[in-house]
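The chain below stands alone and is given in structure tokens; this is the form predicted alone.
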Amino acid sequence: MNKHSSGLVEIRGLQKSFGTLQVLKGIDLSVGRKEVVCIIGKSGSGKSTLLRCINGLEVFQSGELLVDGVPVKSSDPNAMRALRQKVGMVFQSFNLFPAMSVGNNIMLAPKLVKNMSPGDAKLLAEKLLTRVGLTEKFDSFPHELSGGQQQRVAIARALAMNPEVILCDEITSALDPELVGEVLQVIEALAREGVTLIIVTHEMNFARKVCDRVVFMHQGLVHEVGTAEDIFTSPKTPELRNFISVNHGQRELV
């Protein structure tokens, strides 16, 4: 994967608390264009909160967060509208609109935000459904699809805005085990195509196979960062060694 040196997402000294609970304690991280970064760590280490700060869903208290050189300002509606065009998000629980067909779920944002004509939006939705392997599901409704298919629609919907970066938050954790592979294949294809991805995942084999860098978060801090090879074969700290042994076991790595 070719990478550019410019940081598409720049995070410096980021702190976020919920009441008295400090969840992010000073995060420093830079993600380059076309880079695929996986964030791993125990529950409660701040991984999902970090993603939600990047796309403006959470307001952080201090530090700096820039996407494509522009500061993230949750309090500014215009800035948030611009950010939504640059940052796509795929959630754990799909978040599709149940009363809308698959096609309309994908067409909604391009029509509303980008003023795309219905005809162009339909062509785009059809193209994206083909890209995620669901060509024939345009007129289906979410409840008619498997969890894996719904998550692939959610990925297509994120792609519809042609974002600079896509954030994936534990996108396979709500799926039955046999459906995980079909979703990870789509993400793997995006990585090969040069889409910038920041992925919170507990799928260690996937992280090792697809990611350029792996970030291990521990107790609200970036504890270790390195290539997948570094992180999984030469962890430097006992916390990471312990996390890998618990989550990876001694299974053969694909």
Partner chain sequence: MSSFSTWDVIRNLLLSLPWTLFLSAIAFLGGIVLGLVLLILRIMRPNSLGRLITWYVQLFQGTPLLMQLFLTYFGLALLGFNPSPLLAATLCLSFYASAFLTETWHGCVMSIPKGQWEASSSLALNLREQLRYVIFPQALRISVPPTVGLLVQIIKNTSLASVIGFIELTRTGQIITNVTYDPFFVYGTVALMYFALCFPFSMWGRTLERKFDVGH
The other form holds:
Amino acid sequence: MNKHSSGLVEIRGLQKSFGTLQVLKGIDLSVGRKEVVCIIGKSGSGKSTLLRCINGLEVFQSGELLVDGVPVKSSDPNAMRALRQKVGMVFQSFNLFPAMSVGNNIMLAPKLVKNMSPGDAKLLAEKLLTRVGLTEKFDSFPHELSGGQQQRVAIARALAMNPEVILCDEITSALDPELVGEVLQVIEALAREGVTLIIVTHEMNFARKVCDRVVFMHQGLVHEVGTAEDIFTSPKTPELRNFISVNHGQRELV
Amino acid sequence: MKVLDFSDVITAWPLFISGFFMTCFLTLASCLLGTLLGTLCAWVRLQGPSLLKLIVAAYVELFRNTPFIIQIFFIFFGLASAGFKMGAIVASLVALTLNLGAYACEIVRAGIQATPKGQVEAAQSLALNRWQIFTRVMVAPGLARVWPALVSQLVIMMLATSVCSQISAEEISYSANFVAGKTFRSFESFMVVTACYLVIAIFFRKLLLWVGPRFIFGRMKF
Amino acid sequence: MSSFSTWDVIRNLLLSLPWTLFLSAIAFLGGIVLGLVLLILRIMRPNSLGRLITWYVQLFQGTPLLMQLFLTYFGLALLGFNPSPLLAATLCLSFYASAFLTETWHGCVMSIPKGQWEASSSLALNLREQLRYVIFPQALRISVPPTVGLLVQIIKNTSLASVIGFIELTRTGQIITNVTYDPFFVYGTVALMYFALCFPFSMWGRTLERKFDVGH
Ligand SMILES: Nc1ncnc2c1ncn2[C@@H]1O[C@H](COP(=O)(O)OP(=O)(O)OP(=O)(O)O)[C@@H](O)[C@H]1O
Ligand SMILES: [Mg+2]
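Starting from the form predicted alone above, please write out the structure of the form predicted together with its partner chain.
Everything in the complex follows now, all chains and molecules, and the chain you saw is the first one.
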């Protein structure tokens, strides 16, 4: 198992402030190809901010961030366009485009950015919808779907760009409990198929089950890193121990 | 002759000053009266007797769908010919008040309609009567809710006072017209007055947004 | 009184109505085109040009249209053009409309949730594609009712073109009044004509608003 040989995402000394508030205080993290990394940590510890730096939604002040060996440069539109084809993102609030059908949501970026022909794009969208279990919903509109279905469409939409890595920011937090399972199953399947994933989550059982590595963030720093087994059964720092005891067994997997 | 020459226009400053005060007077008086009228009409449209409701609805639609200049001509010239003679200032005040009342009615009504049901029920359970509930529980918070929209309307009203010059009410646009005619420096004269309006508008808006939360509907957060 | 019969008054007023409609249409169309250009510039260059456009909007929203009309009329003369009321009125009202339209639409664009921008950014769309495929289609929907509302304002405001001598409905009313000395009837009729013009649009705008409210 030589999964982590080449760092697909390399983060070194990453610092990010909002005004005077320093949110990331020097993050070091390397994520290899086909690796599944979960980020856990208290609210406000900077998990979302870190994730959003990786695809350039946030501009960081200092440090280094490389994706596939290319440094992230948010000032260069062409570089950003290239970066975002490699990095997909799934949001907590789905963010499907309400004026477009499910099919068009998925086909939009491949057609515009990858210049895919409408025929190919349609085939791709149908294939991806089948993959997330929504074959029938091609012509539906987002508001006609349940939250869980919308989130699965959002995953298919991210997959349509054939990204190297997909970022997931608490993608089940806005869902009713009974809908969480269907979304996590899709992510689990992706993990098995070897898609590189960086997942911010509060679902501890899920993290334990699918992640190769778990990153515990605390006050803007990577506080502890290890395999899921290490992190959950033998936490080394008191902060992590405290975090785990507070969050333990909160929401069971369906 | 220079292309732009403000000297003659500046010399006429006393005229502009008196016009400025008249503009302020017209604005403040019609804002107070118009908002009051609008709030009363809002009450009628929400809780009033049905015949009155119909009359108010007709008034609101009529004034919102006709130009202000026609309203003021009708009130000043038209009513005079029908036996109701008014001076230019009074006619201006009547026209401005009626115009603002129609717009304020709709704005205030929207604010009042957004009152949460629980608020009214709580007041009812405290044995407040209908009028008390309306003024204390619905109007003040309702005004607070729509204050920015109302402020915009009041600024529009302030700008509309310029139309009163067309019936010879001696406010600042009238001064501009007068000076333009006397000095043949029309552009300069109107430019000076337009700048005055811009300053008044910015200041008036700031003032209203500041005054509202402090003195009109108390310190409430929405 | 004079040789003007009631029918003469109404006929002359009706004959001037096309000028009011013409001026409204030009101002509205001109406003839409210019407003759209300003909107796009404001979104593409929020700091440099955007600041300028905000001032432009403030200038038109913070001064009376009456003054704007005078300034355009005499300004054209100053620039050496023969100041025709038609040219001054159409120019001024188009600029005026563009300021209000661009501000309203900008508000609509800004009210689109941040997530829509972020999701489309994440899909590698550039600003032009984001606007064209994601943001504008949504903003368009919510902008229809306020745009209809502005159309009503513009129709009413064409009446002010009378003060620089553009002979439309209001000016015709004034001229007739000078002959018939019956302002009550003439201005009453003029008011009703404006009402007949504006009220349907007002109703339509309100219907649309209600429909969109229920829709989402
Ligand atoms: N756009 C912003 N402007 C200012 N401060 C921000 C912004 N976004 C985030 N922050 C601040 O940065 C800190 C970290 O936020 P972040 O969203 O990264 O935390 P998180 O770990 O994702 O928390 P949660 O679990 O609640 O999502 C917080 O204190 C937050 O208030
Ligand atoms: Mg977060």
